[in-house]
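A single chain comes next, written as structure tokens; it is the form predicted alone.
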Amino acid sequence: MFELLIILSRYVFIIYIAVFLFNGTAYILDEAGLTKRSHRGGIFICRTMAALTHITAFLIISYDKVNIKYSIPNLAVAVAGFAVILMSGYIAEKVYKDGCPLVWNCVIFLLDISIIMLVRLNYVLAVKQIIWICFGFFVTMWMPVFIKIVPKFEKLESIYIILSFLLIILTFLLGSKEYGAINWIHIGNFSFQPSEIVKFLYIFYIASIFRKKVNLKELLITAFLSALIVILLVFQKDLGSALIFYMTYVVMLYMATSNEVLLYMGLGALCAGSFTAYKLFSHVRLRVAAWKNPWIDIDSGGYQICQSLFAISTGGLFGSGLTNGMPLSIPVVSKDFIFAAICEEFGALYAICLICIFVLLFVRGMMIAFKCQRRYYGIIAAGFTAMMSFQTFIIIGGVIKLIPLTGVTLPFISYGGTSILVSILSVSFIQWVNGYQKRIERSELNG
């Protein structure tokens, strides 16, 4: 009987996420003025779909089919996770009163999927993830205060870039090698990924430079320092982060200059740099070889991607059902390959809908960025949105073998304290920018 419920739940989960997407899309169309009636009631429906997904998933995960009873620890995590996400969303909306509710709903849905999958994969990691989510929203509460205390933080570009290089160099000195890349620093039981923190600093640096019209000298200096960060990340074998940094720079450069020639030059330099890296670095050639034909070296370099493809194909369109798959057979499943685990148990159709939620989040982020009248804030919002977008594309593209695999986390879903913290803070600043713009609009309307 319980197995039948698991099979039926596959379709229930798809209904939940489809309703979420329908109402989220309607809200964006309403905000863009493309519909004649308000869809703001859909925000409550989206939040309800997230809650129903959480309840349904934990009723399945928490059931011990062997002993025919519910697991108390899993139920405790279910209640804790549900409370944390709801309270976090409530607090965030109170602190960012003029923030976009759809953005918070997308974040809440993705964080909830993270908790569900991590309980399924590793109970201890799920508990840690909940703690990091709490810490992330706690820090988020103080960001508006920081902006008020440091009103001229756009003039601290030298501090941002110096701290960025110090963190990257520190990784060379103290970092440990994990899965081929030197990108983690361990201090006792605490570990963090410096490149995740550098993402935050780097966007503030670029926005600080581009907040005003730059001359050729400033442009060349910024390009040189950005290239140096990318090169250092390549030497750390952190290819995913290197690509994310570079593409984010190109997007922010184009938004600041609206110069198509610079955009094409940036894309051309990416092609040239990729070819050069392929010729110079053996680890790049290994990644490309594993991407081209992982089956040749299935016991070594191609093992990860082959296991990922096996899981995705096994799940099919509707998935094997939550708890019915074998996600633990996928290497690094709680971090790099969590999307493959979702595909296996929830199905490819559900995974596509999950990608669409990311698209909703990114489209809304860019709408906020382009609408902002203050150049500096608009560039920052665009930078954070672009960085999360490229990170999502790179890891999902690698997992499904669309592009060569590079080890980065899937924002809001993969396990990782630093990643969760930076992702939540990035969205929080985008929300603050939206609130800033709305306050400007109200003041103009009131004369």
Given for the second form:
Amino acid sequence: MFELLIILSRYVFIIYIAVFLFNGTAYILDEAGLTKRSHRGGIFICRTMAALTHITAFLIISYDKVNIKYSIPNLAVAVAGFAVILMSGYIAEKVYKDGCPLVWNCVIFLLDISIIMLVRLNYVLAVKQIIWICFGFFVTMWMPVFIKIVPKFEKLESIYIILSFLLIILTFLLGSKEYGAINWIHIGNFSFQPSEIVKFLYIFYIASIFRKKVNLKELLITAFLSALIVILLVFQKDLGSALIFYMTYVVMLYMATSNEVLLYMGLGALCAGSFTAYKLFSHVRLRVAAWKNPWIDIDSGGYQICQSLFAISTGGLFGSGLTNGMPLSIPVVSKDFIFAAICEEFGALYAICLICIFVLLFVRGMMIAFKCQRRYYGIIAAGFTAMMSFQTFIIIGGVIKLIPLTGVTLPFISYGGTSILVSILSVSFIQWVNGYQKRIERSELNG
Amino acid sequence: MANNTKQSIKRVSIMFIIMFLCCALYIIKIVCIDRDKIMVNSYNPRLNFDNKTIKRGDIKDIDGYVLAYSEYHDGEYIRKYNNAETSCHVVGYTGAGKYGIESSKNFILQNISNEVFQRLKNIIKNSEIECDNLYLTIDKDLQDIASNLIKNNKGAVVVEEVSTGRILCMLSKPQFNPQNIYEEWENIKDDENSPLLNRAINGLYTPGSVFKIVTSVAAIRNGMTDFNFNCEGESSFYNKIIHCFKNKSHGEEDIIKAFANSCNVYFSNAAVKMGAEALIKTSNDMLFNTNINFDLDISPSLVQLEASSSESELVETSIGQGKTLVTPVFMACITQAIANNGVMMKPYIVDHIENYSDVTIKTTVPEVYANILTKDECNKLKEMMIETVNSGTGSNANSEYFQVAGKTGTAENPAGNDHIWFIGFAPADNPQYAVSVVIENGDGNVNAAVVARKMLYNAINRNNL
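Cool, the form predicted alone is there; where's the form predicted in complex with the partner chain?
Whole complex next, starting from this chain.
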């Protein structure tokens, strides 16, 4: 009986997410002025779909097949997770009054998938993740206040970049190794990933520089400092972050200057840089070898990617059904490889729909940047969106072996406090920019 | 935002959408196109899962004889084997550990077709939830015949259909009983005769004279088709003297006579004349030193010769001694290719898969594995192999019903008697089946050429069995 429920739930989940995507897309088309219809209802439907996904999933993962009863701790997490997500969404909407409701819906949906998968994989991590989400939204609540206190924060570029370098150098001194990369600092029981925080500072830095027309000298200085950060990250073997920083820099440069020559030069330099890194560093060569043919080195270098591909391919289009797969055989499954676990149990179709939700989120982020009249805020919004897009692409592409694997987290879904915090704050800032723009539009109408 | 900035934001957004589209398409590629190739890897832990609440699929032979099935007993399904001893290495076993087809096709044997429907029926009518059934290409009757022919010797027999690569018989001796594998585990595991080893695919044997097929191909490819040599029973090389069997001197020979006589002197001199690199290249072209794709893991057959190898290593390799190691199934594949004008078919042992209501859901389609020989080379080899059976060392394979083409081999073995080989195919003018037989430490009570001839006869007349 219960098996039948699991089998059927695979299709039900796809229906939920499809309805979400349909309404989300309609909303975006509407915002872009391509269609005309009221979208308030669509937003409510989206949130209902997230809630139904949550309830359906927990009906399955809370059930103890062996003892034929529902497990109380899992149900508790289910209720707590549900409450936290609804509360967070509510708070976020109250604090960021003119934020885009679709963006919150996407974030809520993704966070919910995260809690579902983590309860399925590791109950303790799920509880921690919920605490981190609470903390993230708590910080988010105070961000508009902070922006008000520091009104001229676009002029603090030197502080941003100095702090960034301090954090990265600190990692060299105090950092510890995880999965080959030195990108964690442990202080007592508390540990965090400095490169995640540097991402935040770095976007502010670039946007501060590019808020006005830049001359050649400034351009060269930012290019030099960015290159330095990237090189330091490569030395820390944090290749994923290095790639994210570099691509974000190139794209922000292009968006700020609209100079295509710079874009192509940037991409050319990426090829040259990757080639040099390939020649210089053995850890880069290992990654590329594991990407080109993981099967010949399945015991060591290719192990992670092979396990991930096994999960994805065995799951097939519709997945094995929640709790029916073997995602725990995938290494680092709660962090970098969580996407493979989703593919296995929810199925490839669902995973593709999930990618579409990311796309909705990023397209909406870019639209907010697009509409923003104040250049500085627009560039920040575009920068955050670009950074999250690259991060999402790099880890999903790595897990499915489209590109060489570099370990970064999947925004909103992977387990990790710093990752969750930075993701939520990035989106909040984009929302704040949207609110700012709306206020200006209103005052223009009134004035 | 200024207009040109808006323009570039738009372009960047489109770039992101394209990037994610690539991800989506790649996932579809993995799941729809590469799935069968990726998930069957033995490192995939999902292949070992065991669900005793559903009826695991049957394993049947080509005629539908049920070799393995599951029976409901005290709340769970238990695996039963039906006189499957002669097919034990192919069928394998399942339980705490897995082996053979039970292991490599575990996923299919536990795949539930129309799962929603079957589970609904199970709830309403309490019917069994049945998984897909496997039909193998092997014929249990042929397995039994081969087992009887080998008697109590250790060894292996492989019979392959020439035009398709279908394996009709894959026998390995000694055998075990898969039914009580767990009760007997300690004894079976420690048995010095290694009954758990599937000698047909994992037994690595010195090929002896059957390797002269490869040396002949190398000679033909290096313009030595007309190479003649006067055999005086032995021949001296640097640090090595090569003898013919019983030091018999064969006199002046061409390649056909030398092959039929299995003349060591002729082939070692031919090898020295063409050099090690020629032999290495030909053996690699004939797929030695590579993994052969198959439903079960085949150990790669090895020619361990290098350009820098000494002359003694070269001459030993050329007559199938030295460090060369081959599996019986690989020699069957080579023989099949010779019989099939040089086209090696992909060997296969799973014929088709049927679901719970006997609907065929997948049938293996024969496919070309590699072109390893030219038609001219095959004609020459055929001529040589017919001569071997008609007037040479393989006369025991001579049949009154059809013309057999074949090659004998005697592999020297430091521990005990020589291993006896025979590979061949029949009928020579219209080849249907290829056979490969090896008997370990043959003491003369069973002749490999006789076993091969009888297996060919029974395979050709299979429908009358």
